[in-house]
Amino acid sequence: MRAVLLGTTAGGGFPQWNCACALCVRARSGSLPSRSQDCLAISGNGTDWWLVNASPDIRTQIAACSFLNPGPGPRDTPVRGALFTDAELDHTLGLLTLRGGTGLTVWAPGTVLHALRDQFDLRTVIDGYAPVAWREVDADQFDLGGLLVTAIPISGKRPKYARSSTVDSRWVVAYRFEDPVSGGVLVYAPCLASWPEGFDEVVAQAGCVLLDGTFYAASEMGSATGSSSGQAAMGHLPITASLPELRRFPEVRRIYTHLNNTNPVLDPSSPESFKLREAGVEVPLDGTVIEL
């Protein structure tokens, strides 16, 4: 199994277009590396590749990843489709860029498929260009090009555009990918509102866990930007709460992704970054390749 971190930041990327916080200013000056919005590419056989979420930056992310180069035919592509962890715009709008593709399949929880039809009709728009096969993920494990995939419900947080929806079910999932040949297991959970019951077992059985690192601390966004919205309203467990949990699994490769532009761990020289390194937890850049 091979996975590529195509993007590692939360909505808006880094630097964020409308933000002049200290970290974004440094990124614009070149003293900190820029990052694109959270997205993963994964393959079990090196031929068929799947996107996990499709960020608005997907065109440049695909172009920067040689594994996803088109060919040998003029319109051939190794991208077979996408899996959505949730219905957030930052994780689904990239599908519009892929509208010229043919034979793509999108896997998502039923709530997400509902939102992308009844709340924000992305599905009709996409299908008007090239029909997509929409597949609902449920509690059953399924095969994805040689990878065994399990969706793990982790949150009921719905996107703002779907706040009027009366559907009450699992809105956010993590994905567990298992390579039956190598035995490698990767868990991708870029949105985590809390540490769910049973998640210990999920982490313990993984070779690598990619976890929600949106905020370092709950008060961070307000302190950096003067915004009144914080972690509780946005549904992301801060690193200060998840790091003690991760410390209990030193044998697992642990990675934070989906970093907000205000997160001090974007600066590798910060005290917060030092604490992560001391715990053996990584904050890798876009383009990082993981093999299991």
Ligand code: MLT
Second form
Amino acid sequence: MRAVLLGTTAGGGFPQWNCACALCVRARSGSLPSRSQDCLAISGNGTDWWLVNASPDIRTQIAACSFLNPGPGPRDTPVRGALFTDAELDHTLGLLTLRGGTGLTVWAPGTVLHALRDQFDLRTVIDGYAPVAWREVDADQFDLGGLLVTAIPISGKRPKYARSSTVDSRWVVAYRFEDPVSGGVLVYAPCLASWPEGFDEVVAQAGCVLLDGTFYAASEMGSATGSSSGQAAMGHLPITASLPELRRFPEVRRIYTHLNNTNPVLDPSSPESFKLREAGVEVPLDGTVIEL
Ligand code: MLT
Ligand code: MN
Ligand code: ZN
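Please supply the corresponding structure for the form predicted in complex with ligand MLT (the preceding block corresponds to the form predicted alone).
Now the full complex is given, and it begins with the chain already shown.
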């Protein structure tokens, strides 16, 4: 299987349009590399590609990834659809850019499919351009162009726009992709509120794990932006808590993604980045290709 990190930051990207924190200022001046919002592309056969989440930056992300070039026919595309880990805007809005694409399938937990009709009716809007096949992921493994996919429920974090929803389960899943030919396993979990029960086994059996790296520390939002409303960690397990867990799996390739613009690991010369390197954990840039 081949996976491309199309984007590696949390909602807002890096730099964020309205943020004057020290890191965003350096990204704006070019002294730190800019990054787009979290999104992955994955393929088991090299022909059929799937987006995992659809970020608001999807147009430029697709344009920058040669595997996703359209062709050979004038309106052919290797993009077959998307899998959503959750219903957050930074993971779903990109679908609006793909409107009118024919034959697309979107996989998501039932709770997410429900929110995308009931609280934020993306589904009706999209289907008005070209119907999308909406598929619910449950506990059963399914086949995606030769990749075996499992959705692993990991959190009950719901989007702010869905705060009135009465549904209270499976708001966030991780995806486990297995290539039965190579034996490679990739786990993608860009939104993780705590270290879930049973996750040890999921990580231990993987060749590569992409994990929620939104915040380095729980207090980060408040201290970087000077805002007293900076909520602690906002449903994202900070790196200070997940790194000790990841240290227990030195043989697995471990990557943090969905980095918030306040996260000091965006600066490779920070002491926090040094700690990650010393633990063998990576924060690769947009465009990184992973083969398993
Ligand atoms: C999150 O990851 O917590 C959300 O995407 C925040 C947001 O973008 O509104
Ligand atoms: Mn997010
Ligand atoms: Zn910032």
